[in-house]
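In structure tokens, the next block holds one chain alone, the form predicted alone.
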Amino acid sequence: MIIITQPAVTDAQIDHIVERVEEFGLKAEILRGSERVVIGVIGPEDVIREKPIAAIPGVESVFAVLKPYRLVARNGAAPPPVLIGNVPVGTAQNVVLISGPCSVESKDRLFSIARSVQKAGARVLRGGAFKPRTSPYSFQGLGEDGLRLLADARAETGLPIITEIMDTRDLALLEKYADCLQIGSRNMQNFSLLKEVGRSKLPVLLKRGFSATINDVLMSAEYILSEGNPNVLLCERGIRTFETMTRNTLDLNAVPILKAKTRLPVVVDPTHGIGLREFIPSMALAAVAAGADALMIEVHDDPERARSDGEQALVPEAFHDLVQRVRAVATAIGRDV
């Protein structure tokens, strides 16, 4: 950690700065400048982080030198890819297709809507059975009834289910049916959740919340792997700006700056990200092209009778035919689906 003094610190302060950090157990070193007072902070991350080094008297800033998110944090290795069932994400020749309906409405559409995904190219099958919706009175989605369609279709189709968890009291009913656990954007920082569901077995996606920044959802990933389970892979699934024009901005800027500073796979929902059906194929090309690991995409074979975001489902023809593009668009890029 990096002290800057005030402009008109004092001796006595510099030397009652240093006498509080050796206090807290840690080193200080001091340079002087002609202007500035500069205190190298030395010692264990964690003390240092815990410390209120910029309560003290003559403290302009405080500066951390190493990133907060240490179990996160890409270490120079190869990222190891997640499994989703037996499906591997984040390797460094595939893109991996997540679709199926927003919420789990009934089995014939469930299996219709899986079957058609399967064959244009997903591998991974997306579905609520719990739904966090803007109003109470809205569809909730089926509960755990919801759950057995989605293992009946998994045992249909072969394709391994991935469903939002929004209760720390469903984690063991989830882990009976889910592949993955989803935790949804507006439980990014329900930190409570975020430990239970480090302490699962099963791999987790991560949603972006909607004001997160990029440290945010990396400090959130770091509350599950510090209970001990590594496998996250993060979404970015668009956040609110001042933009009304689409439901959210797809924050693709993020996709190469996670890659760079997480060993963690990066997934892309272009589907929340701008919410309006006519322009989601675009985000998804540019998502692969971005250097997604996975896409997530909702498909619906009637979105006028959707329960849940109709008017953001593509249609399966669409899908498939959006799959033979983000295809060609990997294998631009040495990647393929």
Contents of the next structure:
Protein chains: 4
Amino acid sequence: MIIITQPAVTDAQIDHIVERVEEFGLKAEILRGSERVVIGVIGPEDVIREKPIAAIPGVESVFAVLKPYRLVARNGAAPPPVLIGNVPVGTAQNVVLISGPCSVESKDRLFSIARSVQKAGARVLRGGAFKPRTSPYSFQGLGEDGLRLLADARAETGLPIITEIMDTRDLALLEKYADCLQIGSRNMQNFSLLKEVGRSKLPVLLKRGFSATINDVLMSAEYILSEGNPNVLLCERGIRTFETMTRNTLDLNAVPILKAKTRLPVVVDPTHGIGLREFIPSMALAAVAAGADALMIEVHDDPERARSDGEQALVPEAFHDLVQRVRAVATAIGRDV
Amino acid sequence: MIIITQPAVTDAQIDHIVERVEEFGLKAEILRGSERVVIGVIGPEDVIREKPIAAIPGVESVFAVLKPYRLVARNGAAPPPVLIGNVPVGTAQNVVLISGPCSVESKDRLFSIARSVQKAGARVLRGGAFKPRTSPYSFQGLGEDGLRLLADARAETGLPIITEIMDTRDLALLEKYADCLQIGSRNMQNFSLLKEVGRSKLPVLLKRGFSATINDVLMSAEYILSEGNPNVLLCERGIRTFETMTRNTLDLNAVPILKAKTRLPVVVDPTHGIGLREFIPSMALAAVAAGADALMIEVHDDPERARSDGEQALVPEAFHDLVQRVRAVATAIGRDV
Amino acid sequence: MIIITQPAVTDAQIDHIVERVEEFGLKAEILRGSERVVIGVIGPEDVIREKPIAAIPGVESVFAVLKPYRLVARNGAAPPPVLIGNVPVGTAQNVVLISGPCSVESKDRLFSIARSVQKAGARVLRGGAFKPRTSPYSFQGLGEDGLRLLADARAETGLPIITEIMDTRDLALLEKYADCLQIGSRNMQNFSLLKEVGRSKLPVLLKRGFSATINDVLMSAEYILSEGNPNVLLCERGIRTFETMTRNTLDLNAVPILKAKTRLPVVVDPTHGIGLREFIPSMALAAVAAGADALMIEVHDDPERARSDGEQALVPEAFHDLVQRVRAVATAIGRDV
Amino acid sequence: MIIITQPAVTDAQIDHIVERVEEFGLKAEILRGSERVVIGVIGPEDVIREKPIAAIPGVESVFAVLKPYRLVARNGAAPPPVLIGNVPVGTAQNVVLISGPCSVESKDRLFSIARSVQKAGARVLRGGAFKPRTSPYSFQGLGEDGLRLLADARAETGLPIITEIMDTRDLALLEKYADCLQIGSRNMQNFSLLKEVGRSKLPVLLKRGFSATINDVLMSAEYILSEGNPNVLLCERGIRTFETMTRNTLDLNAVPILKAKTRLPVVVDPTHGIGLREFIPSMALAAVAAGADALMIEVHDDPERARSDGEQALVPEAFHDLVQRVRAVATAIGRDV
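Next up, can you give the form predicted in complex with a further copy of the same chain of this protein, since the form predicted alone came first?
All chains and molecules follow, beginning with the one already shown.
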């Protein structure tokens, strides 16, 4: 850690800072520049990170040298993929397609969509039974009934299923049905929920909060790993910016950065990311070119009657066409779908 | 609701849109402009709001005419204040000071801080027992032990207490000790938690998410009211922008807007809002001038040993001075502290 | 245009609004909903757009139905490419590579870089002679000497050159040397400069301001076209968000949207867009997959001695490798480099 | 300057970094921590700031210790006020009111508005003759005719005038008429214009770009001072955030920070800052409480016929009322209007 002192720092203040640092069992090295004094703190950074160094008189600012996440950090060797059911995500060879409706609405609809996305090339089925909606008056999902339908769709198609968890009290219920738990964007810093799924054996798809920095995402993943669950997938799904023409701004910059910094697979959700149906295919192709390990794309066979997010669902034919184009781009970068 | 059609919309598409609207029991009125066709939808907007109109072919965009929140909306008469213990917040006359440490750390420290903020003029005591921290390795709060100390501090000082709830499973526990529940910024769209506190009899201080629009804040408050709890206070505590010099950007624009649009009291937290100790007083004064009903300010008597947020805590003397200045500004706008 | 009136609007106010609309030679149609009154305004929107309708008592808000840009809008047929020298940008077949140093520094360096990027596949040479720098103490460019060196490099390699204009007074000078004028991000809404280059015969590469909405970009391009110059290329180069790990957030969402809405070619600059050398290749590939017509990438053969932006320059070998990968992705989507 | 090296940095790389630093005539001190190597660079920071240290292999990141602005920085003593005509802005005692129409429209209107704002308490008259408009089809101002009218209004009322400069070629013209030059938000990083007004004898009101960091503002002011003109006023006028309910987000956090960091007076423009007429008074009061030295507020006597920004203009009566309230708040903090 590096301490930058204030321009007018006194020798007594510097002594006091050094004393405080040594009180924590660390070593302080003083660098006297032409105008400022900088103090390097040597020792295990974890120990010092949480100490209120910035609150000591004479300190102007403090820079951490080490990254605050340990478990999620990449360390040399190629990290192992994460298994959703029997589908590995995060291998060097494959880009995995995850698809399905926004919400589970009915058995017929779910089965029909599941079969069509499977036929097009999807290997994991998504669908929400518990829906986080901005308005309390919007459709909130079918709950356990929805979970049962998802399990039935898995029995029918063989596709493993991913569905969202919104409440710590629901973990046992979801573990009965799901192959992968999704933490939604709005719960990315619901630390109670992160700890709870950290104690599960199921993999967790962690969606980036729409105003979470990359560092925030990594710290939230660290919560899950620190509880013992190493099977986390990170999902970029759009951030909030000043742009009003799109629902969100899909941040593909996050893809190569997350790949470089962590051992975790990176999923991209262009559906929520841009939120405009006609532009989802372009963003899906770009995500693959940027290095995404998987795509999550919403499909509905009657969008104008969908109970949520109809305006951004692809119809099955459009999804089928997109898969061909995704395959071509994947091949161009040495992977396959 | 107003439907804007695409430039190349066909008559058949328009007929289909009208049909769909009528299917929902609503009336469609067609306005043919010189270049575009606009369709007004007449009827109860709640019915149509959740229908996927934007997914119908030929529709370019859709504007809601009515506000999606009903219960939190201001409707004429002066709304009643919300009581925290016996302290009314949201009266025309008073600006209420809420103060205390970031975290409850120990009995001695809490009591000492509680007494000094009370003496300076604070009427509600704040303190965290469950702490939402970005890192899993940071101090997570004392839990129930912290709640007990808060209750003891209330017994000692008479100040009602406000403390944060992070998990739906903790409501019963918190109800045993707290006078007001706080929902933190990162849980503002934790809808399970919002519903849960909506069933409580305690008032709820809802902190604005750091990237929540004003509309998002109102919808989250609507969740709580829709479950039966009308006692919600809204708290502006800084939003996330591109600025890096401050911890957050305290958005005082939200104060008069929230006051105009809702029946709920508006609290401002300049401590987290700007996050730099030396500038907290200026922002506190500005918040009062902007019309805030209450201020929430963190105080610590030994910031450089605080277990959280020491760098932004005021020492008791600084808080005492600030209260005098707050009082002068409150008086200038016809209120008192 | 659609006028939404306030909830408490009176009949007298509605009459006054209608009167005002008719005063402008337009027609008003009143839609009375169950709770609100909406007024549709029929007639040429250009006439009404600039009238201060929102200032009329009783008006709550106003929505424009038509887009405020006419000349830049796409209208059916495939738009013609823009020629930089003899290189067409914006054809269905080709992705064009624009490359060179950030600043022109010396003859040897410029020639060496020009030859290496040409060999790798670049078809246009970039280089700054007038440099917009955040600090007045930073290198400000070689001025006309730099322009002369660029012209010499063109004579040597045959590559047409693109260079930045920063001052309306420099147009005649730049027209002597350049094949394409660049308007930098910080000048995207320098309307005097936009008008000035609108009177030039040279094509203009307009960089998106780092906090310009897509609509703002289109309006700035409209300025140039409205002065008579149809040869504008739009360049996405990163927007400002809350993320601090990258220099900017390259917004690839803008690529398909700009392609759909305008007749202008779309260039992507991943160098400034993400600002971190190691991640530029991934973003370049993603830009091509998203549909970019050209890439602009900075190359330097001794980055650690570069006079500007050394930390984000690719060395020639890295650029050469990247071109191979760009070609593969371009081929996958049916284009070539 | 502090260099943080990469985790896997080699000794040869460290030697190379040190060599490079010494090549610049500076001294390098190596701090070996438990996991990282940090290199402190000792010497005049100006020398090293522009060197591409971050481009040297093995360097992960670089922190500047000193601030890159020298001339605008506060240095102890109370800085002198800036004179607009004979009105000092930036004294400890006074908050100055600057008011007038958005655009100069006609002699009668300008004179009428000028007289009414003077009567209410304004001491400087604002009005645009050259208008930066998002659309080329919007009213662009009366040009020199507008300047003449402003000069006439000054002759009539005695109020000094402030008006916007948009083009380097207009400086001589504006110097004939204006008492203070305004640089608009969109030109805050038009460095050619900054240098040009830096050579003027007139004071310059520099509006913060709507996505400029505080550091950016200070660097732009530094441009003006570095050319010899010390008379700069900084103006906060709203930043661009994700909020859509307001035109901009007035950032009052900037007020105490700019006051603390610079020797320049700080003006606040609540009119553009929030952009909603009914909330401008609250933001004006808050700005004064936060420490603003002046307020700039647009007034129009017939907003629904204004040629620009009618929806955010106060009518003279509302401005008059506001001045009384501003005076009360100014008094509460020990100043006067």
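In this text, rigid core is short for the largest set of C-alphas that superpose within 1.5 Å between two forms. Every value quoted in this text rests on a predicted model; they were computed, and no experiment measured them. Numbering follows the first chain given and starts at 1.
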Does residue 33 move appreciably between these two forms, meaning a CA displacement of 2 Å or more on the superposed rigid core?
yes
